[in-house]
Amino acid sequence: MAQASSLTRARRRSAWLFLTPMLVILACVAGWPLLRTFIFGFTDANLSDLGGYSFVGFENFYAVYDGEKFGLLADPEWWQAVWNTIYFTVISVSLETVLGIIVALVLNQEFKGRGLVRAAVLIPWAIPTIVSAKMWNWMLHDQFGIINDLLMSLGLIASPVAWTANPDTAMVAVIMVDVWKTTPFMALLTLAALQMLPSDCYEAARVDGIHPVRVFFKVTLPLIKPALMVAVIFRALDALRVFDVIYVLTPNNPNTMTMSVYARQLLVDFQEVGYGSAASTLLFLVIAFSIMAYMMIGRVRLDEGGH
């Protein structure tokens, strides 16, 4: 018992010495800047002139003068940014978490050809989301797009339409581009969770006569719901603080525009450094809550299934 307990400490400082190095570097990339950020967000800081900057504490996040409310709590456009990532969010991971189960279970049978059709799959996420973007502007442009001039010859529309530019397209156009473009990196994390599945389970469906439906939902979906829940929260990462597919595709649209993209906005267009640090320090919180309360949510129904 007692050399077990001392391999497992050993192990344990063994992996600290591992980490070390990482967490250090870590802690000077990301660490540092994301403090520096969070202390900007309580200054009137201009990127015109750094230093000169005085503490103005909670003023950016809301402040009220005279009966007027002010700050980004304030802001009606800080929360159509806040409801458009989280519209965004919840649409495009929940059409992407669908389709990369269906692309998943089809690559996961065997058929002639199956690991080009594997590869040829992956060539939308391995393309740079910045040249995605650009490629997908150019054919959704209304007038020498390819998009519109196959609606057109089909017969789908009578004229070319400004899908970008329209505001009831405008969401519609990004969110098809961010499915196309991160689908097959949730087809590939299902892929693999389907391929360690075991197959005395399934041969046993088989021979009881039970419909292929009835096994995926009774037999698969909850042998890869660890698989998929891991997969979700990386893609709702992504997508809460997406910039550059929105940024390209649709630039300074109110209908569109991200917290990222609000945060970028007042830092670089407006050079208000504080209030685009607390923008910033809000898009953070955001995000740290709606994973844990995924986090969390998945884990009661994880208990609850297991009652």
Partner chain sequence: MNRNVKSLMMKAGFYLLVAAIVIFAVFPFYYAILTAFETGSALFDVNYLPESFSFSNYLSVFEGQPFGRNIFNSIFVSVMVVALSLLMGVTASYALARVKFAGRGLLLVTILSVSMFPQVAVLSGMFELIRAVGLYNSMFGLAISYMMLTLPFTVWILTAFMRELPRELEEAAVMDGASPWTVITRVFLPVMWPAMVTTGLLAFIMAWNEFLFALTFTLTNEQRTVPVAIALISGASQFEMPWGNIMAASVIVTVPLIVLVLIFQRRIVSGLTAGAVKG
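To test you: the structure above is the form predicted alone. What is the structure of the form predicted together with its partner chain?
Only a single chain is listed, so you will not see partners or other molecules.
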């Protein structure tokens, strides 16, 4: 007994030894920069002279001078960015989930060429976001784009639409590209969940002659729901921090500017590191609270995960 516990202790010691390099690196490249961003959020730092700053308290977040309100919480552009981010996240993740389930159900059937179809579905996922944004930018081109050509020859639109420039369609374009790019992720995760289901309950349902749509909603969906929820959360957290696709597809467009895009514009383009860091901090808090809320509601136990 005494020997076993000394063995366990030795194992624990070496475990920490193995963890140390990783933890040190993470502390340097994630913990420290995050902490500095929090601190910058309370200063008037400027990108041209990053060292020379002074603390300004909560002024970047909220301040009132002579009855006039300042700070992010009184900044209409910030609130527009918050709204855009939420709108983008809700619509694109919902569409991706529904389309992903449909694709997964198709791929779960036995048919000729299934391997090829699955390979084809993976292609959008493999393409870098910047490249997919550029490809769609070209397809959505107002004068020479194939989408306008297609829609006009089908008689769906009368004149070319400036998809990415028009305030009404810019967000539609961004969501379209995002849905195209990330539906494969949802489909693959859903497919993996579907393939782990026991087949006997389907046999029973088929023998009883229950309509397949009813089987899906009564049997399949409840069974894959836990896996689906995890995928939705992963995607939603990803969507809340969206940057690349919007930066490339609709640059400087207030109708699609998300929190990440707005914060980077403040930090780099306007060089206002203090104000921009405050915006980054708020975005971080939004995502942190989303994760915590999910953990509380879902009661995910990470330590025992998988068993």
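Note that the structure is predicted; figures quoted are calculated from it, not measured. Residue numbers count along the first chain shown, from 1.
In the two-part rigid motion between the two forms, A120 and V219 are assigned to the same rigid part, each C-alpha being placed with the superposition that fits it better.
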